[in-house]
Structure formats: C-alpha cells, structure tokens
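The chain below stands alone and is given as structure tokens, in the form predicted on its own.
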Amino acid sequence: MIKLQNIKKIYGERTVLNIDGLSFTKGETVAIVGPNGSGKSTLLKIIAGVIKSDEGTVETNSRMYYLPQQNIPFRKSVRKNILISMENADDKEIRCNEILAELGLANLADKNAKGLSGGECQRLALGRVLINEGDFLVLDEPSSAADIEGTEMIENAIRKYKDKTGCGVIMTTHSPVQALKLAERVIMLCDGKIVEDGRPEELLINPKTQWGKKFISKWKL
C-alpha cells in the first residue's frame, strides 16, 4: 500500500498541491486526470520519491518503477536500452524478446535508439519500466506520443504486466476513455486537490461536481 497524508507541495507562492489523504492498493489501477496544472505529474514524482513534498508523508514499503513524461534514450540498441534496465534474472533474453514484441519494437530491436521516432522512444521507456516486476507502476501519460496502434499496444501491454505481477498503477491521463478503459477507480485533480474520487463509470459518467461536469463535457466518452 501507498498513503499519503497531508501533501504539500509549493513553488514559490503557488501551491501546485494540496492533498489532505489518499492511499493506492497494490492490485488496483487508478487513473488520474485533470487540467495541465493541476498537479498530477507532481503527485506521481511525490509517490515515486523523485522530488520530495513540503509537508505531509509519503508511507509504504512497496517496489515502485516510474515512468517520467521525458524519457531519453541511452545511445545504443533497442535491446540494449531495454536490457541495461533489467535486474538480475535468468532469462534476460527471453523476458526482453517477449517486450519488444509486445511493444511493437521487435524489428527495430538492433537499431540505435536515438533514432526512434517520440512513439517509438516512449514505448521503449516503457519497456525498460515493464522488464522489472514491482508492487506498483507509476506512469505519468504512458501514451501521450503514441498513435492510435501504438496506444492500444502499450495498454495491452500494462494489464498483461498488471495480470502477470498483480501489481497496482497508478497513472496519469490526459484521456477520460482511457481511464474508462484501465481503470478500476478514477481521482480528478483541480488546482493540487482531489476533486473527485471513486469508479470511473461513476465518476466520468455522471460526475459529482459542477467542475467534474464541465471538464468531462469537453471529451467524447
């Protein structure tokens, strides 16, 4: 488990979050959506312990493998970016064959990765998370450079590694069917608070709030 308790985090004069409480399960996929600036990249760099908050806690004892918005590619192969990532194991070769294939990068797998494309370079990111197995994935926007096939591999990808490990995600979207399509639960942030928090066919639906209804009015569900 993950819980968090009395969350601040503050540049400057502007409060960019302000979280009283909220705790994650291991086994749950938890979407998180919102507006640029609403500080969900903030929230996930404060689960992972990339940057550290100005108040409150962050409890748990859980394995986390994070995946940043910018990823840079190390200058070799493909395989080789993936296997550098990859723990001790056995079966290195095998684990990382499956991941490339599933990922769409199996013909690409000896090309120099600085000379991937931004949706190539990002489900390459994510298979250097996916090579590990972990309590929790946090993944800020795993699809943001992605067409629509490389989208639906790197979802696919996500519940095959979730069913496989029982592990929990916790991910950021900018896309409401998205987060109707993975997600067992659904935290709106406004402004660096829980605006809304329960399931997504709920929450998306038939929002709560006036704000809850206005940003869902903007997408096509």
Given for the second form:
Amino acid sequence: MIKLQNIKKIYGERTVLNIDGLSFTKGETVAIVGPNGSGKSTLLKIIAGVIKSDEGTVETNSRMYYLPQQNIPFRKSVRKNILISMENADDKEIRCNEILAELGLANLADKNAKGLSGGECQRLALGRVLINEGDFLVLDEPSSAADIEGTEMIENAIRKYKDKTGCGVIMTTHSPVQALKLAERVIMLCDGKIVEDGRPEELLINPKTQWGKKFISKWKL
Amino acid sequence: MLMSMDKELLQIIGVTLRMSFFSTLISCLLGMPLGVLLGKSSFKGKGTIIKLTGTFMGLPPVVAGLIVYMLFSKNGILGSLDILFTVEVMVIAQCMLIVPVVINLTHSITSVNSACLIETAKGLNFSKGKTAILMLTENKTALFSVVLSAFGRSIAEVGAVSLVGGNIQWKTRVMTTAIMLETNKGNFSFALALGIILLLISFTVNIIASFAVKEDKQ
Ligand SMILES: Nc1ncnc2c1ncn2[C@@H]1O[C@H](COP(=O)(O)OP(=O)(O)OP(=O)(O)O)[C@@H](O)[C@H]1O
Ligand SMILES: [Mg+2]
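To test you: the structure above is the form predicted on its own. What is the structure of the form predicted in complex with the partner chain?
Following is the full complex, with the preceding chain placed first.
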C-alpha cells in the first residue's frame, strides 16, 4: 500500500505537481499517462522516495524498486550489471542467466554495457530492477526506446514478474496500447494534476473531463 | 657524470618517490571521498566550499610551505612534534596543496552524472556505501587522471618542500630541490640531467597508470 496526501512539488516559481490524495494497492497495475512535462516522472520519483516533495506525505511500508526514465549502464559487463544489482541470493548466477535470456540479452552477457544500443540498454536497466523482489515496481517509461520485439519482451517480463510476486506496478507510458494491455487502472496527469483516474476501457474510450477527451483524441487507437 | 654520483642520486630519487607517493596517497584518500560527497549531496554553503577549493588550487606553494613551517617550528602549535625538516612534514605541506585539487576535480567529475547515477542506485535500494563505490568505479578513468595530476603536482613542486624540508643532503633532498641547488652552483648540465630523470620518472608512472586503466576496459 502506498498513500500520497497533499503532495506538492515546486521548482522555482512553478508547481509541477499538485496532488490531493492518491493511493496504490499491492497487486494492481497502474499506468500513468499525460503529455511531456505533465509531471509523470516527478510523481514516480516522489513515490519511489528518490526526491522529496515540498509539501505533503507519502505513507508506505512497501519495498519498491524504481526504474528512472533516463537509464545508465554501469561501466561493467552486462552480466555484472545484473549481478551487482541483485541482493543476497544463493542462486545468483542462475537467476541472472534467466533474466538475461528473458530480456534477449543472453548473447551480450559478457559485453561491456557501455557499448549497448539504446534499446538493449533499456532492457538491461529493467533487468537490474526485475532481478530483485519488491512489493512495488515503479517504472518510468520502461519501453520508450524499444522496438516492437523489445517492447514485447519488456511487457512480458513485467507481466511474468507480477504473476510471480503479486507485486503492484506503477508505470508511465506514452503508448495507449501498452496502457490497455498491462494496466487495470489509468491515471491521466495534466500540468501536475490528476484529471482522470479509472479503468482503461472506460477512460480511454469515454473520458469524463474535457481535458481527457482532448488528450485521447490525439491517440489513434 | 650522473654515474659518479649514483649512490646519492638513487637516494634522492628514493626520497622523491617516497614523498610523492605518500602525498598522492593521502591527498586522494582525503580528497576523493570529500569530492564525491560534495557531488552527491546538496546543502547550503556547498557552492562556497567548491569555490574555496578552487581558490586553494591556486595557493602558491611557498605560502603553503610557510604556513606549515610556522605550525611545526619550535614555537608553533605543533612544534612539540619536532618533525620540521623531515619527509613527513614535506608530505603534510604537499597535502595542503594537493587536497583542494583532488576535491575540486573529483567533484567536477562525479557531479556530471551523479544525479542520474544516484537515482538509479536509490531505485535499486543500494546502500550509501555501495552508491559511493559505484560513483568511484563508474568514473575510474577520469579519477585516475586526478591521481596522476596529484602525483604530478607533488613530484614537480619545489617551493613548499624546500621551505619545510630544508633540502638536507641524505635526508630531505628531492629531485627538484637538488636541481635548484645544482643550478645555483652553476652545474647546469648536471641540473639538466636531473630534470631529465624527473621527466623519465613521470613518464614511467604515466605508462604504468595507463596500463592499469586499460586492463579494466576489457
Ligand atoms: N530538477 C528540475 N528542475 C527544474 N524543473 C524541473 C526539474 N525536474 C522536472 N522539472 C519540470 O517539471 C515538469 C515536469 O517534469 P517531469 O519530468 O515530471 O515530466 P514528465 O511528465 O515525466 O515528462 P516526459 O513525458 O517528457 O517524461 C517539467 O516542466 C520540468 O521542466
Ligand atoms: Mg518523464
């Protein structure tokens, strides 16, 4: 369970995030959508505790793993990137090989991660997160750099992880298809405020607000 | 001519290397964690500290030497330690010169990608120590050149070490102070030869360092 109350984040003069109340329960997958600069990443960072809000509280006792929007490979082999991210386990090597295979990185395992392509790098960054067990995954545009195949691998890996652990997933995406495919709940952000919060089928077809209608009209589903 | 003096010469090279090694080691052990910390955290007065380290990078060596001299001379606060005119006090004076350089360079290197790296590390629930180590290893190549700069400043420095070391034969004479002495005596060719040896030492250290970095690139 994660509970946000009266959250405000201010940069300079601008309030980039302003949320009265929002909560997430373990086991649900939530997609956060909204245009560039609407505050999605800021919201995820506050949820994950990477930055602090200027006002309000985040209540949680859940263990979270967070994937930043901008992922950086560690200056090590692909395999070591995974291994260093993994917490205490006896079957480290086996699990590492599993996740590498799942994300299509097996044949790159001994390559230096600095030499990976953008899409490969993104899969590796997700692998570093998925190698651990948490109550929540907080993922900022996990497949933004991936091609069709890569996107499929990433979506499958997230789904499989969720089925295995029963965790909650909070993710941002610019893809309505992805939101429909993975999420049971979609939250729309506009200028740092929540404008829609509901089931994807309803929300993506029949939004309640003007703003929601305008936003989805640009989506060619 | 170099051959005829080889026993004393070797001793001078030995003192030079010992002094430079410890100055570099201690400066890096002190300066690098501080530099990383500065890059990692944000607090009031951080900008001032960075500007101060920048200012101290331009501290004239003789001034550093003078301060250390006053501290450790008979009537100084630390005079009772009785270590003036020893290699130890030369190392202390050099650290005063080199620590700000190390802090400043380490900070500017690690602060480039530190925000991103820290976010990633926090997202993976890394401990503070693990994050700090990651920041050091991620910037290994650049930090190696900080070590080399520190070593370079240390081995080439003359003002501070001649003040606090006293250029004592068989004890605190190093390459640079020997060059000064020989130049003053008019032994230009010998002084020049010493200078060439100094450069050769630096060159060797750089080659060893570049191998150390390359090995890790795989
Ligand atoms: N560190 C910062 N300093 C100043 N402004 C910031 C900072 N971080 C974010 N902002 C501002 O806050 C707003 C929200 O940024 P955020 O990254 O949350 O957007 P986003 O919804 O994730 O956008 P995108 O779809 O492009 O990823 C933006 O207008 C951005 O300029
Ligand atoms: Mg974003």
